[in-house]
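A single chain comes next, written as structure tokens; it is the form predicted alone.
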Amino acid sequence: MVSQQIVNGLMLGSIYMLVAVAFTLAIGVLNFLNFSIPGLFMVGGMAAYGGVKLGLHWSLAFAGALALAALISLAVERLAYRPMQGGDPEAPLVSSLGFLVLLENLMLIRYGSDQQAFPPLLADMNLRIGDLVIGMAQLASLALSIALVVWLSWFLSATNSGRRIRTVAESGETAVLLGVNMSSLAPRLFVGSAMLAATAGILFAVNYQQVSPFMGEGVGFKGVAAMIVGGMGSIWGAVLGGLLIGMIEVLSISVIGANVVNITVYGLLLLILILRPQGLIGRPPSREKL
């Protein structure tokens, strides 16, 4: 049923989605394509389940998943980051990157290379509209994506730390001009980036019950296709474009085959990259600003 591959498409789209944000966090205000986001989605779900496994309350090993995910983050910005400003711009990127074999590694030492089976934490009830099924906890992952994107637009927009941030986007020299302080706020932005990716991932491992060190991999790539496609730089185009690519994904599936999935989701960034570069709400002739 179309009705039902749709509301699963939103599902994974909101995972997407969050992490489009965090990528559009980094580049959008840093410049800095931040390849570590994968890894910290992984870590988000491979903590939790470590946390669950050794016998914690789901709420603290989420939030442990949560604080060391900005641990991780803040490490990320202090070696691979602050001492590479002004110099090679590709080199911080490569050092991010490492910073995700890094973190894959670990946790391939830690748990192997198998899938490992997140324990349902919600009672297994769903809320039916005739034949649609909708299960609790893709509507309540769902509801809380959504939330959190929305306190972050009006975070940046009515706050004057977000004032800043978007000072900063606009124009990091102007910034430094008019006294905002980038020694502080660039760590600030890694964790909340560090945030969003965790908490995608372990809504991920909530909702599809599983995890492996490897799983932020094929996330992370559709997450910067989602970024791209919805407008680069622009939050609200990163969530266009993470539940665009999740409703493709899952129609692809449903009517077409799980085997040219990634022929379909990447053919559809080719093809807005061919038609409309700046993407579908990002503004020419420079790249829009969060």
Given for the second form:
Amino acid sequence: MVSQQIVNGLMLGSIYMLVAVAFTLAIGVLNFLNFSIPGLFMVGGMAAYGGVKLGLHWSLAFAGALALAALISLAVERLAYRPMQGGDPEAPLVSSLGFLVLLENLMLIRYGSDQQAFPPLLADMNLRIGDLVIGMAQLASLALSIALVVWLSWFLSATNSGRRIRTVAESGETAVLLGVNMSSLAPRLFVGSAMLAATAGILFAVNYQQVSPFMGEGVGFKGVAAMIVGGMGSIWGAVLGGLLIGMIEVLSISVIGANVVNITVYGLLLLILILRPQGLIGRPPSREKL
Amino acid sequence: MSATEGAAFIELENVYVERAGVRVLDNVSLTLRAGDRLAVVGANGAGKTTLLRTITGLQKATSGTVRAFGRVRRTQEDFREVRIRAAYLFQDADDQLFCPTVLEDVAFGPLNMGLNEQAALEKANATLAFLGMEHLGERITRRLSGGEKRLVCLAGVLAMEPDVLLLDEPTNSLDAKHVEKLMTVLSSLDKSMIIVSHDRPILDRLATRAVRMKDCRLEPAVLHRHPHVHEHLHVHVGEDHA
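Alright, leaving the form predicted alone aside, put up the form predicted in complex with the partner chain.
Everything in the complex follows now, all chains and molecules, and the chain you saw is the first one.
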């Protein structure tokens, strides 16, 4: 049923959307393609799994996972981003990639490489509209993802902190000359970005009921693709790109089959970028900033 | 004489800067004291803007010492205070204006200095009033003329109450009316300045001493004032001619 696939696509897309927005915050403001984000997505899911497995209430397990992701993001900022400022622009990219590998391998040592089953939280609660079945976990996840993005957009446009972030996005040099304290802003951006990625990881775990140390890689690629297709540096571009990729993926599995899903998804993305290199809502020639 | 008059605000000692292996400042030493208005002249590419960027820490010195307001400055954290006390007026006003309205733009610096919103807005209003621009407060920044934008930028940096103004081609692409307004304001300010400009009449009006950048090195220059007698050819059009 197409309507069911659309719901499923929106759900998956909302996870890609959060990861894409996390990447957008990093690259749109700090000009830093932070490859630890897929790792933080994985930490969200795996740490929540670990907490639940230890017998913690799910709310405590989720809070612990978010706190762990925040701490790791501060370490990434301090060790991978800050020391590389003023040097080769590719250096922090490589060092953040190092964090991804490190996080994956730490989880591998702790939990092994197999998929782990995440316990269902709202297993029997479904919303039925005709033949359409929407799981409450799905619905809650979708609502939370959209609420987070709407809140972030409001925060950036209506608060003084948001104005500082947008100023840095326009020009980091101008921002510091006007008194913006980058030493305090950059860690906050890293934490914000990590919260989005880890939340996406938790939502993924809750909805698909499986986690693994490498769960971040595929989603990370899709998140980067969503950011580029939507328009680099634009939050709403990341939202559009994420939802689009989720829909294409689910519909192509349904219509063509799971074996060719990546060919379909990335083929269509390639076509979009050929026709519109600046992304769907990016602005040529300079990219949109938040 | 005030307590701070004559104190060195900014001192560069044997500063070298290299970018991508190319030397862009070569053994530059400079002192800016309270009350100084230092003109920096020189050809395009001589290193004038790099000098201002080095003072504010946007450009890291390869070697040598940058001392500002009594302390040696090395890290970005060190330069945070320098950027507030030595405010940089950009060459292109559009680079400095981000907020929807003039008032918000002028209040942005004070907010970043830790003032609360109310205090920052009061500071911004007072600065605009000082410049005779309070009527522009609610205007959309992007819709101002080039001259108005430059004055709003100046209001933005003055609202941070700096000790030093770093002026990078302040009269660039301004019409005569706005040049005059800007010069009147700058002349009236009791602040030290470093003025990078090709506009000799402006330097004559503002500067108390001068240096010249040549081939990335700083050398002394002489300011001298003497009266000129000119013949002027005027073209009158419209009502002027009637």
